[in-house]
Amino acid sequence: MAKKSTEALSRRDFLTTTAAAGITAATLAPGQAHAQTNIQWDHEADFVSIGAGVSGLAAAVSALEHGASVILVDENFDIGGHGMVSGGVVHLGGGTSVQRKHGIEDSAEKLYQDWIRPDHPLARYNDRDIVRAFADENAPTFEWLIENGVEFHEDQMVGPQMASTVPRQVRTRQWPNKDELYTARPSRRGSGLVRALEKKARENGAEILLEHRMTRIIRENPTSGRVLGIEVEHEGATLNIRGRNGVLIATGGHCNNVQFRRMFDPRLTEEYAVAGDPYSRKSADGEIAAMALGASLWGTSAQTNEAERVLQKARHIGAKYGYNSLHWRADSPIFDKIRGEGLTDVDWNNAILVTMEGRRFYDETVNSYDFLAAAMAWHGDPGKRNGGGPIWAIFDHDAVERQGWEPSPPYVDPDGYFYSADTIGELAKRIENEFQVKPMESSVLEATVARYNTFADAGVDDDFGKPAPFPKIATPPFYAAWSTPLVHDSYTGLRTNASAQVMDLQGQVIEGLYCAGESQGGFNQHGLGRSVVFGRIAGRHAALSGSA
């Protein structure tokens, strides 16, 4: 029987459930709205960022250096967003000092041409005005980061990757505080980016309001006029924060909002966790609040582009959060939310992957879009036509010995994500998870394992062509470990112009409203680079618009 989730909502996931109804009902019905007059402002600044992650912090530093006062709000207990737990790879080129150091010839024009290439699936759908602005700002932004205290591993460049034809990626150095809050493997070099920008923003006078959740963007009129500020919730109170020159949406995208992400791919149902969880969430709060004002989405094809896979195969199994480049450690102060490190370095010859019905569905050693599509496929349950449901790794005691695993907490989460039993039939009966919509039948899993063992004896996988040799699953105890794929980043969002100003369905700028980072659409590039670039552009434009 499925268990009901009791996880608390956070800023980036509150719109996924009943809280969403409060915003959409109040702000998407123009006939019920009225002009915003006589507002009592609890805080005021020239520039307000909804979110204190990579793009919000970059925007803050940029606005401050152009003379604007700044307030950043974030629902989390600390700054950084997904950037804090990222690998710190910054995609910036166009002729940077590090590129020159390595003898790499690059230019803004070459970068622009790479990212509008008609022969590359990551480039052909991009908004060319957005790419042009990005290309022109790349090299200056990289040097700007160095000037503002960000340190890079300049001895090594990464790439070329994605649509780039030359290396353009450099890793930041991890923030030196050994008591860093988000201990994880591999090291979280992204902390070096966000902590450096936070330090500069605070030194220059930015006010950062943590545990403040944005609930509404305030505009002069529901469908016209300038954006004036935002409404937030903090410790049960509602506060109004004025942004005299502008408000930035820097809320990290939409991946945690199941209904929102399913607009782009109906298969992405609730069983798929999100990369970076549970530190920060991406719940489309910024997008939905802007859409209530008439804002348009942009470049939505990028969200289902198979070249930049939205769904990724789990790397760490037996726990809920198995994102391939983030391995949470038990000494993290937020481990009470993580609950299991996961069994890692999986040799998939040691296990099979089965659906919630207990059937194999693909060669376990493959990591491709076709594998992920098979995981999301309809497996015959009329109660679960969309989404593939939980995926479980099944293995035995011998596999544990070969892998050198310790199949117990803190490495696994026995509360719904890891099970063991002395027989395959009993193992199936024990599997119980909030996303397992019906019990796994013992006879089905027994038949699956028995058939696989005949393939192991013969050295040929007649069902899916798994390369031999692969051992039998025959020695008790037997194990079932959560191995469901995870959603990666958001690749679409709000329409903006080249100055990061949000645009409506008529192609007109919504004055005073900006967007950067994963909430911005039109440019299918994963990573920190575009978040920094358009955050910097937004902060500068807002600051200068007030001084005109």
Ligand SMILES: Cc1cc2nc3c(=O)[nH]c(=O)nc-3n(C[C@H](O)[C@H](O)[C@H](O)COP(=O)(O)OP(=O)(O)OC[C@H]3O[C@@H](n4cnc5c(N)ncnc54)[C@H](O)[C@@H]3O)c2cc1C
Contents of the next structure:
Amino acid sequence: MAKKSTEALSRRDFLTTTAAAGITAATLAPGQAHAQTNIQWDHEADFVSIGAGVSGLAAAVSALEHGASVILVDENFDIGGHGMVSGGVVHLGGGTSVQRKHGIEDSAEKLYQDWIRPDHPLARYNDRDIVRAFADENAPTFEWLIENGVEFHEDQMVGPQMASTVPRQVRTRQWPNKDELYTARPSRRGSGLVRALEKKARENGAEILLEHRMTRIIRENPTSGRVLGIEVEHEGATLNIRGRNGVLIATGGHCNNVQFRRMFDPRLTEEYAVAGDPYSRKSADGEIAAMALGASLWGTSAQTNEAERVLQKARHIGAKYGYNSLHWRADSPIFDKIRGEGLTDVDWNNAILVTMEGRRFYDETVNSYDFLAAAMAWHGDPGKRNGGGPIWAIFDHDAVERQGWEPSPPYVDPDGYFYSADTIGELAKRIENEFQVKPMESSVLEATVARYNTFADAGVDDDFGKPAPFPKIATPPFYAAWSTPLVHDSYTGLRTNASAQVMDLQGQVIEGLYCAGESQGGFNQHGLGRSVVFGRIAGRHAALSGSA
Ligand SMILES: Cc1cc2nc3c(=O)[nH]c(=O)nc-3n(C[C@H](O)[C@H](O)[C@H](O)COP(=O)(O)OP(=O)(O)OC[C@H]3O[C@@H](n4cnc5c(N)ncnc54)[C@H](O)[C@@H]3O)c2cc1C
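Could I have the structure of this protein in the form predicted together with the ligand, to go alongside the form predicted on its own above?
Below, the chain from earlier opens the complete complex, with every other chain and molecule after it.
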């Protein structure tokens, strides 16, 4: 246990400044409104990361190499965050050794220009200072990952994708799973990134405190002075952890916090699960704790659905967590939470998609923003005007045969996410789900299927123009499989400067507070690249800055 010390916090300052910022105790993270005059530190280090995911681990390795001692806390049972379950496709260019190997000409300047392009929705809303820092640090960060043990499939590059005009993505090699300490839980390529950084961080002396949940960030005075440390909950106890040089918010964004995500799009109500669930949460805890200190959000227009779609069509159906590139398997150690692999490789000619009322809403074969907007639209239920409610795939026995599916556990989750019956009317009656706020009427689903079958006979979908031919839904048993879209990235978050220091509503740096990864605002790029770059910047800056 580290030595104890005390720091003063003024309750009067705290209450005055939070009120001025329009923040009340009711809106704060748990514990934010507590007055404290003496702080007993249970652990201390130069640098503390809240979150041991991609940006937290990158920051830890970076801080350690610049001489700082490091503690990472994570609420999860294991490290890695969404990086662990990610596809491991890392977006870093600007003239890397791998780009040169493939004859790709790139530079920091070209990368910068790509990511501020006014003609691209992923680029036009970005903060130019953030992108400049990102561009300048891209190639050095890629080489730094290799130096720190991250292995890539260097024989193949991905792209150009998103706003990039040349290929800049390389896949990491999945962690080999040989060493018991680092046994990957869900085995995904992203494990190669986070396990390698974890290994390096541990070798260099980082302390990783799992199942420690940050509940508060502690600052000298609520909207003035340095950030001193954090409060965490662990096994029912509250502990204080001091970060002498700095504290990093690396909590992965906000998408699991329904109230928070609805600030940017009111349609994103509770029925939409999050890509990466249920491994770890994009809790918004970091953003909320920082906002309670007066921190600003930034680049909120980057969260718009017009860009890289924030919502994504379900790919594996009949279970809750059917996100596109993440196909959970029954041998996962967290399968008790997942409860169904999902029926996959859906040929949408074999099924219709209906709302919770039992009505079709779009051509099922389409995967576009307009499809998702239709899924999220108001379907006439006076009790639920925001969010489209559950979306169900309806199909028959013949479809199951054509697809080669086994419509039973572990592939489907009959506890609220998959139903079967001998008639369409009975199928509608059986549907019960935590987000199905009203029952599906048998008569509505019967009429929907009957009308669709006339379109199948005629070879023309008069309602939504689904390309013909498509078979009828006519052979029992009939099935209803959960097919509700899922939320993906957080593209907005806390305002930082180019050194990843969090800034307040007056545009001033909050000394000692950093943010990286999906909790950082102002830069609309998917995933790992920006998380690693700004984690590395934050760890280095904190280590070199020293405490005030
Ligand atoms: C299925 C999937 C596939 C993906 N594939 C790719 C890909 O191929 N390429 C790409 O570039 N990106 C990909 N991504 C995105 C990428 O994984 C994320 O953008 C990246 O992990 C974000 O890093 P982060 O550090 O912000 O958050 P994370 O890596 O998610 O880490 C956040 C950590 O904070 C912890 N935490 C949250 N709240 C608290 C709290 N209160 N106290 C303590 N700890 C807390 C969490 O448990 C978690 O471990 C994918 C994501 C998913 C879900």
